[in-house]
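Next comes just one chain, in structure tokens: the form predicted alone.
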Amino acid sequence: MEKELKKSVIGEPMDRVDGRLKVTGAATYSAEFNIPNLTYAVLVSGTIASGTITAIDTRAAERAPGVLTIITHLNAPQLAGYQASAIAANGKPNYRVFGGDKIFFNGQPVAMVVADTFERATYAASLVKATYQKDEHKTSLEDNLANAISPSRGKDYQRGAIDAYKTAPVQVEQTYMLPTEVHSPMELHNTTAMWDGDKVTVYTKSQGVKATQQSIMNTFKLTDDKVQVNSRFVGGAFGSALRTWPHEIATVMAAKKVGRPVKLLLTREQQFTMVGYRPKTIQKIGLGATADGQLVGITHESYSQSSVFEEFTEGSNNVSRFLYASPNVTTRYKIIPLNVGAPAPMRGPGEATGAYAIESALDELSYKLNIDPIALRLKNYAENDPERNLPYSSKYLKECYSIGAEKIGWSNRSQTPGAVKEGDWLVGYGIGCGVFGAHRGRATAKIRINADGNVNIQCATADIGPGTATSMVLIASDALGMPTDKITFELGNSAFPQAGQQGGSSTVSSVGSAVHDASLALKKKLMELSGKTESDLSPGNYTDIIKQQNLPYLEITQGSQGGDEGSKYSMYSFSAHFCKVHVHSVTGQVKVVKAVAVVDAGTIINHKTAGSQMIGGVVGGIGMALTEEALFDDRYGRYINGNFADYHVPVHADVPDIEAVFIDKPDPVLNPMGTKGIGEISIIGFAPAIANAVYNATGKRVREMPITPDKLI
């Protein structure tokens, strides 16, 4: 038995250790927790996209029944962390809640109702009446061009010659734009709140529950002690909860102003105004080439919008920078201020928006250059990163090509557009590459072995659905020789030691090498205590030992970072992402077919959570692609689709067969598990794939996302 335990179990295909909880309702979300005496909030959203607030009638909503207070610009707490930073570093005001009557976008909460029960305060906030003073507005991207500026951060980037693309034998220069897109998890953002004289307790969806613990000591000037921050289930959230929103403090501000717990859960509606989205980008392309297809230069310039109150950056045009061997690489970055609510990172920041123009403008040079896009991309292959100068500490993106095509079906395309037709559809293959950057961080696990063999591991992080708890199981699992079932991992509460938030596909590599570090200090102290070596110590004698020493149990609190790593070698996951689709010939219906994700991604602790989430991202890169889009009526400044009903999000019929293949090679360098992350680049490339498939299906190039029939016909 001993011998099967020291198998590796890394890699194996283990179902979700919180999977029975989640699919029989056990699990509890932070909405879900009933607390005694608890009331409820309710924001009024404003109705106007920039100007000042000149009244605010609440008489009538004071009266309603069961209305314990009403928080305006006009009554709120004043908090002492946004006294001290009610100017941001750039000199504009900063946005704070309840913060004053100056009105920055549509939908900007102007108050707060609360009351003892969720339908009395809904009705209450119905009754709250402001006027204004308008301003004019501001929120149509492509009116505001002339208004972009530099932000503090996203610098140009030069390498060699500038623009040098136009002195190529052959030119491809256009223009490629992304709308809004909104985050959309099925969970609605929500935080409960209650304070214990000068200590809060705080239920709320987080992906770093040590941040939002941050930001709640930051506002109300508490030490740690007093702040208590808990999320350990999360249904859904690609970056919206990454930080801690205005709402989140209104309620901590009006549990501690009502002297009760106060629950507080967002509208659909409010989701599209209040916890970010994925930015408008208008990105021009300039790619040229020797008649061979050696690229010469590439440049990339992007517009993209932020709100007027602080500056969002993403960087959608970084990785034109490296991705391909280019001697000269100009990249400009500019955003447009505008009378919106502030964007946030979603699932693949910049590099999703990004490698969506570079990804369909290599695609237009191949037909141009009549050269396969494969071919052409292994023309320009970089081996190592050329923005850098520096090696990739694993790099196996050729592997990828050849997988993919492969399964896909490659050879059966045609690089003549509209040449292949099944029935009444025509039929196009589409490739686009996913990068992100493979990233550690620092993060501190606890770990306790019990006298009955049973093994607990504590860290603050988050599990936003790719299964955390599970990967952490099995790395503690394959360091100490131990059955998955003997071994349980909490998350989620900020008592826990430090973990990093989860976005930017670093938790695995973080957090999973504090439990890899863990396990083996562990074992460490029970070598010190037995006297034995490693050879001689097994799983079957921990618990002895534990006995000897007559202790309870056996604890270590292990931290673990990387080192100069990143000074020495570049450090990134890649994809390829191949698509087939049908376009109807008559109504131009796109379809996907069949979809392929071959990933670099070294060391896959877990095949079937991995699995999962890769398909999850190719199915946010369909809807990137063919369905999702944010529109704005900029006669008011408001969406016209914030709601489910008309946000079309991808669903079932719209999803085809995903296959997601694993190189699964170690990286040498990152970590000691040898994984890099894939939440995303799993829709990272995935959409220029869809739009590239397009192409070779109809010979139309829709440079403008989403691809809808009326763009086709």
Contents of the next structure:
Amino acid sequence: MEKELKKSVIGEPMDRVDGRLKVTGAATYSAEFNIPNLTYAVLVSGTIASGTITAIDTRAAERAPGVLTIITHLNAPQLAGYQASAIAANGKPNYRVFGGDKIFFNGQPVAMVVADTFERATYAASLVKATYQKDEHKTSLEDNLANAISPSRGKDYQRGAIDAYKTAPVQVEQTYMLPTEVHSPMELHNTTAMWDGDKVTVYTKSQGVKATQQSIMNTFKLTDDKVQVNSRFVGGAFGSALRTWPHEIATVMAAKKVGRPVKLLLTREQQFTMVGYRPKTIQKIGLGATADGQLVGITHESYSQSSVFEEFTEGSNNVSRFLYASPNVTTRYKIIPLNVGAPAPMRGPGEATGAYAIESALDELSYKLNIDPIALRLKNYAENDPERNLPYSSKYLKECYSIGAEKIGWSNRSQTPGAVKEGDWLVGYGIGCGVFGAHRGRATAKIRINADGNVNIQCATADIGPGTATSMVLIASDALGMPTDKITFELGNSAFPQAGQQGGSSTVSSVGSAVHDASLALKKKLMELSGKTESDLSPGNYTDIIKQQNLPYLEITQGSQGGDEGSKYSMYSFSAHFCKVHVHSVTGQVKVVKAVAVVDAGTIINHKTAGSQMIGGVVGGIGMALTEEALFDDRYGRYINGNFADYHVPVHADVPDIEAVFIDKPDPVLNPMGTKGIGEISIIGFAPAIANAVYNATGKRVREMPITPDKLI
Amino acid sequence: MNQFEYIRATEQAAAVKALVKDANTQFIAGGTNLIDLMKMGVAKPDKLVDITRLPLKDIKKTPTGIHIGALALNSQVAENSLILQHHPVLALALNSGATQQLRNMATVGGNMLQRTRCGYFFDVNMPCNKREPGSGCGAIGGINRMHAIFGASESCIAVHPSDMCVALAALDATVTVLGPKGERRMPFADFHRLPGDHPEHDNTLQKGELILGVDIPDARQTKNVAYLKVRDRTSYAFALVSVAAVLNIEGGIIKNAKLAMGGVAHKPWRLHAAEASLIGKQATIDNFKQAAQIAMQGAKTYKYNEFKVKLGHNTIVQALKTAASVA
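What I would like now is the form predicted in complex with the partner chain, since the data block earlier showed the form predicted alone; can you produce it?
Entire complex below, previous chain first.
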């Protein structure tokens, strides 16, 4: 309560602290460290989907000008951390970069050329000729559903009666397909590595430098003092930089081999095969309800693609277990191992896929029942978490519904599809909900106040775009009672105190708590040194205390983590996405003309960057619904559109006015700031909002994304 | 990208000579397509002759129409007042293609010479008769959603990706080229060719020939025009189908009609029979539908592009509605 009496900076729409650096080009991204004596690596991508390399002819490449080395499985240095056997402990084939002659997917790196310039390395790479013994490959999800397996993670779930929807008077039973989507950050994945004796320094695109450091330590059997990882600026990642990929290991390996710094930049085409994607998923939804719209049962089955060498699972069924108060829920989850690269989490991993299916099916049910889709959601509103039988720490989804309905003009919607027209354009309105777990991980921050009154905070977290440093400055400013321009926050350096990866919408909750706690610890130390009480201590005293103590600075390192809240509460962020679409009655073109995203994500630290994050997620949702699809030619097991011209991410002209609205009420449980998380719920639920609006406009239900004009004529 | 020699031509005859002399030499102007193809290993010229210094940039009035130099930039043409006044359909088509940045680099001649965007053509690890004669067509039994429904052959079903060329085909433009034996002129419709047994040839240019420019004859009236491009995203995407429509309507009667389609064939696809069906008729939706039906006769579809028949029909109707301002 005391907090609310003084003016807080929390929530202020503050410009990014690194905004000027970014827009002026002064921010140095990881591929921009032009270290003296730098060499350039280019990967040669394999061209078959399954089989064995029988020969690699590197002679012409070796003779090409400027070439320093060519690494293949035949000459790759053995890495201490690599398992020697071809079969890993889990029984799967052991995919290690240049670790053997087996090919598991098309585009798998088969060689790395290192040369004195990027152009020479690129040219030499084109001269490397691999020959293969081809094996039969499988890349089609549809054709291989019979090979579905139950993964070791992602267990099936049952509440109440099995497939109870089949007993209900009103039923929806439909199948929804979401194609493979590729993260497509603007910045390509890249790694620069340089060794100094037995110590290696790495600049890489990473969502968590500590995790990258650990991977390199494990693979090269090094201690943490021998591995320095930097990733200060990241030009988007969306989950693709949540793991240490083979190309990163290969670069560190190559730098050791040539004894010079090596820089590797993937090509855009290699981004489609080497750094993950959202896996294509077929989902079967069964919904059963009473005639007045009470859900009787939900069944949600997912069939998702994975690679032949790893199990990738995600929570696409999770949403159906708790978003609505159905007494009976059945979820089944299977993966289909295919000759494809490993999937990776992509913004709203699992939940975005699952919400597309369940929120589409619920919309279908609303028409069968002739009940307004919002009324249907309210009718089945879960006041408590029906999966875990726990109260929600906070849930303002009802408010999200009503605010969004008002802002989009829901009252103009007709319950009869195709009833509203504006000229040649059919008009439709749609809603889709997003939900994602609100998490708090362990994090540590080091805070230092100098005698001149400037405060510096360090933590090995990342900023892939949300404006992490800016939020952290606001949190520290609030906790210390100091102006923001006296505070700097540094991240992206593995030598800084521990933080988890930037993923799962958890950074502000985790790192923000550490910054908050470190700031309070610093104040406490100042009180101890000065003998002042909390009410005596004011920001104006800080430097005086340090000077009185004859200290150059005062520094505290403070760890922070949650308690047992998770066993008492169910903690989630919620969003309600609304959109208005135009569908051309003759050509089938879809235009999203307005989007409103209403968000219950607890306290908002910075309305400006949070708004930007919501806009970014909504644009991702537009891509999911209308434009994005990575297409395989299964005969060759190769992408047919693996480039930026043919794989369509939305462009500005696809993006309408997007209004992000925050409920901005603190979550009383998760962390001291009252925040939850934004990154995932910005996209989760937006694609079904569009699909539902398209149905409302046209009466056509497209159950295979993306909704392109050919599907609507 | 292979290593290559680069020279800069300062006069037309020398440029032609340079191309005739060496077997594997290509002209380069804006480079917006050729450089991509070189990076992908699809084009492997030994020598490039940069022609951007040649004096072929004029857009000017002539006694019979408007001349556009081959090196005029796409964006210059799209913004040119003569073009906007006399042939707005060309500006509409140009502005629906590529991006502003690409249009600022790409030339008119280069636009005419751009290669197909067929994914099998672009991937050197796939079969493609256009890229590598005799290797087969990956698209016929593959992902052929973007591919041709008219004029294709057993060896190639690729489409020409240009928007500009669709408008120029509708406008009855003429192409002037300079070759070792001097200048020659041809109707725009004869510039590009159908794939037949030689899909490696996109057009009828002879060895060493340089495009000098395009001439568009005067049009009787310029109000009733439309360029409608249906695509998978709103900008920076190739056409699923596109339609250029140029109508001459007097007293509610269609006196003349010119229609061409993009995204359906190996070349801009002129719709002569549909045009003929409109002449002398009233500008009504029923007549537009009849013309569209005639236009789509004889379409041959593949596994993934069946939709183009209906989409083509609908796009013609919509383009005619827009051109004629019929609601």
